[in-house]
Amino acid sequence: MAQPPDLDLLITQDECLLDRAADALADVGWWCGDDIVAPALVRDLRLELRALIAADALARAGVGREADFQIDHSVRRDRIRWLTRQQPVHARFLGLAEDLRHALNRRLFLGLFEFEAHFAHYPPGAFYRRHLDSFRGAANRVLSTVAYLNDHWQPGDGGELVLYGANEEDEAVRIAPRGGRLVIFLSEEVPHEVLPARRDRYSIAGWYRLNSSIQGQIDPPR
């Protein structure tokens, strides 16, 4: 039986937790919470991702967008699959991300317009070098999110997300990819990287974007 949608993303049921997340984003540019995505949804998403891996249905991840897109194994080695509302378990997660969008807009007045996300599989040895999710001033991505789907992640398994501070050299925090954990950070302001994984690492990377309409075309590709 499917998990009721309002029980999938636990943060949307906790106004105090939402307030703390918004305050952290405003003060330091990032927030991390444990046991935010409900265990049943973590399990269902993990099973979906494993089925996609078994079917060889993931694509090699690249860097850059549109004409600038390229595959560079020296920068990143994960594989991805974009979420769509046509798949029920994808739709559950995307619907909850929409609830979170409204909650963050009410608190931070960011004008977040839409959310896009993909599964990310880091096989053993895979990594993603330090980068920003959006070029400063581009305003195409405002908030980045990472939801982790791993079970029984242990110290020594690697795959940590490292967020860097304002000088882009000092680590602000190192976050293990524990299942149910959700990370949110400012896309233009927080450099970050994924350290090499020592076992299969499962997650959903997502981005909240602005509406950059041009001549009636909503949020055209860049």
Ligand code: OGA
Given for the second form:
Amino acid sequence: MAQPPDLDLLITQDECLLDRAADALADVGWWCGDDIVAPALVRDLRLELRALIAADALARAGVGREADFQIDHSVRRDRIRWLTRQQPVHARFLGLAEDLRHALNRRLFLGLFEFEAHFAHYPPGAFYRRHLDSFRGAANRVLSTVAYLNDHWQPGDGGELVLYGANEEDEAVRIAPRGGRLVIFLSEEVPHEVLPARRDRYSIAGWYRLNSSIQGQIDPPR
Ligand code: OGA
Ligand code: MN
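Cool, the form predicted on its own is there; where's the form predicted together with this ligand?
Full complex below, order starting with the chain above.
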């Protein structure tokens, strides 16, 4: 049977899956789904990220925004590159994120307004210490997403994403960065970390944000 042309966008066609994702976000603050990004898109995004790495087009990741921005090697060691709508492979992923934004807004009334995302490369040994993606009240990141682009990730390869619960030491879940997997969690509520990877680890981290425009000016640059 011929495949529909946009099988890139598996999740946005599955209302039951979207209901479950929305329920999980409302109940426990996080959700993880497998085979969400279609294999062909995962492969194309991985090729794109590898090409960017080969062209030395990634930048050291920092912590904080604008004036607070700093690079702290003891906190995070990944390298990043922001996605843009002008690049066709990036645009396919951003299209999926846009459909997901509408689906989540319909179910959760979060008023998600826009999405920003970057590729991330964790070379062997790289990690990201425990942190929150957004501070309550201060920022406008509402939901965090991570899409993984790795082929055949093995249990010994490390690089798991650890999500923590409300109590300091509660480890809610440990998630391997398996290709096609998508994790979504509440940016202000869920502390998390990336354990040291033992091989190159490829992903796209993204954030749904509120509209914090001032006088018609869309939110200032990151
Ligand atoms: C981040 C982050 C998690 C991951 O980039 O802020 O927490 O699994 N990433 O890559
Ligand atoms: Mn994070």
